[in-house]
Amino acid sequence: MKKYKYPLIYPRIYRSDKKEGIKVIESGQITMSKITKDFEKRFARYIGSKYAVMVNSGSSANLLATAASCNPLRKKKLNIGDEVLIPGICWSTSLWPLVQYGLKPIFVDVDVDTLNMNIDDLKKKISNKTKVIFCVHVLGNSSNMNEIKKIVKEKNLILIEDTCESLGSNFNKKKLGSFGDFGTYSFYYSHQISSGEGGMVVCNSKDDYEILLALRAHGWSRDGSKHKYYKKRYPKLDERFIFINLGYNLRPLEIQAAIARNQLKQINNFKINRKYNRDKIISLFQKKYKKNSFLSFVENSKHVDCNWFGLPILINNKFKHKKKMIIKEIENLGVETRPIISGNFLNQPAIKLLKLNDKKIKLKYSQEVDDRGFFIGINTQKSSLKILNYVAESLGKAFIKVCN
């Protein structure tokens, strides 16, 4: 693999994390147990939700939230053919659970300035079949959650928040992921806290929590509070193996919970460091390239206190046709880049395969983000002024070389 002077991700597992992981290994209890339960309680408290269920990835968290929304035990459940509003800028496993459960995704455009769901387009695409708004909080930023909550209440909709990239961000001092029926998070290596892999689903309904617990582990009753009820009702069954629902195996390892729990203790410091690194790159760039006319930096939405996942950048319209060349030059200078999530997801070949855009709708601003946008990483530890200055200079040099 190519080595970068400024990679997307710096090493994320620290000495104290390793100590916690070693304790788990030495205990012999490596499968989900007491540490996982303790981490779930701490995480729910941090987010401001009543319940949290840890899983093996953020993708699994999205699957679990969707599965719970469709489950027969849920009073307000989704049915095959129900429409779900989802932004055109999204990750594959935000979308696939909707398809897998027979729901119909309706793609909503985004705001170029925030990268998040456009409220006006959202309102236009609500129909009598709309049952869910599936928010995807992009790179630490958010749409106006007051407006979305108002729509959810008026239309009696389910709200799922994919917060995999935005753990620790706030809208009006309330944590993203805590506004909806379900909030999902990822602890992948590049995210705000990490255990290598891992994820979480939060909710405020005890009934939803019970469904999530069963779905996470084979449909088993034993993790839920109603296990005794089922033991009495089905006395002929082996009480260790009572299955009350459909299910998966989405359980995390105890070592993941131990590492993620340790990192959660440090998340506020991580957030400060990320903000410092982001702001410093921007200020150094703007100081050096005062007459910059080739790029702009995406700022946080109004009322949003971002825990930035990365540093999103937009190329000036005048130079967007040179994006591939610009990206190649930035990477040649040793700065690793990524698209804004997957760009406009309607461009992906799987959309055609699964016939998810038969009406051939166009998402003007999602395409603009695709054409103009990319992002670079932000270190969780405070980076040296030397490396931050190198990043700022590399961005400028790449654009000048390609565009002049």
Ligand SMILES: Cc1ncc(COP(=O)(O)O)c(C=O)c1O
Given for the second form:
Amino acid sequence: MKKYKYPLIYPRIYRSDKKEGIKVIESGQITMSKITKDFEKRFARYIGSKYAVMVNSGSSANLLATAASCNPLRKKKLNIGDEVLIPGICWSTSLWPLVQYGLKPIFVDVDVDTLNMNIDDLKKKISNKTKVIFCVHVLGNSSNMNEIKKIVKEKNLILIEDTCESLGSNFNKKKLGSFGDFGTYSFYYSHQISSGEGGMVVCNSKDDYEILLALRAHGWSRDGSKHKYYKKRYPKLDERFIFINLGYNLRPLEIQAAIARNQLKQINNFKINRKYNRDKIISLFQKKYKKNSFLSFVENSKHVDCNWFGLPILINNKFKHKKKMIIKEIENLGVETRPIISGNFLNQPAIKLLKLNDKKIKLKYSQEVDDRGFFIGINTQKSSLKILNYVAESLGKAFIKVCN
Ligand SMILES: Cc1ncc(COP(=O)(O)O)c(C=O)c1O
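For comparison with the form predicted alone, please write out the form predicted in complex with this ligand.
What follows is the entire complex, opening with the chain shown before.
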């Protein structure tokens, strides 16, 4: 693996996280147990949702939220062929559960300056088959959630928020992920908090919570509050193995919960540090390259207080054809880069394989984000001025070398 001077994120399992992890190993209770439950409670409180269910990844969280939305136990349930509005800038496992459940993704364009779903295009793409808005909050930022909530209410839709990149961001002081029927989160290593791998689904309905619990673990009843009822109703069954629903095994390890719980305690500090690092790189760059005509930094949308995942950057239009060379130069200087999620997802070969764009729609602005955008990491601890200056200068140097 390439060693970067400024990687996407520095190793971020800290001493106190290690202690919590070791305690779990020494206890012998490695599989999901009390710490997971406790972490779920704290997480729900932090988000401002009633319930939280921990899983082994953000991808599993999206799978679980989609599976629950389609579940026969749900009153307002999705059916095969129902249309789901999803942004063109999304992650693969935002999309795949929809396809796996026979739903029809309808791709919505984004705003270049926010990277998130464009509300006008969203409105245009609503049909009488639309049943879900599946937001993907990109890199800590979001669309206008008031507008989205208004549409959801008017059209009686389900709202799922893939918040895997935006834990701790607020829209109008309310946490992203808490606006919809389900909010999903990832604790993968570069995310706002991390347990290496891990994820969470939040919801406000007790019925949804019960469905999530069964689907997370084999479809059995024993994690839910209706277990007693099922025991009575099916006295001939072994009470430990009463299967009431479909199911997967998406459970996290107790060690993941212990580490993520410890990181959640520090999330406000992480957020401050991330913001400090981001703002410093920008101000150092702007001071040094006063007449910069190369790039712009993506700012938070109106009303959004971002817990930034990274520092998204847009190459100015006249240099966008040089993007590959610019990225190569930045990477050569030891600064790790990433595309904006996966760029315009319609360009991915799997879209063709799965025939997800038969009408050959084009997403002008998702393509523009793809053509012009990339991001660099920001760390959860305050970085030294020396390294932040190095990053700012590397950006400048790379652009000057390629574009001048
Ligand atoms: C928007 C989005 N959704 C879902 C995921 C999947 O999360 P995980 O890697 O924990 O499976 C990611 C991963 O980074 C993501 O960026």
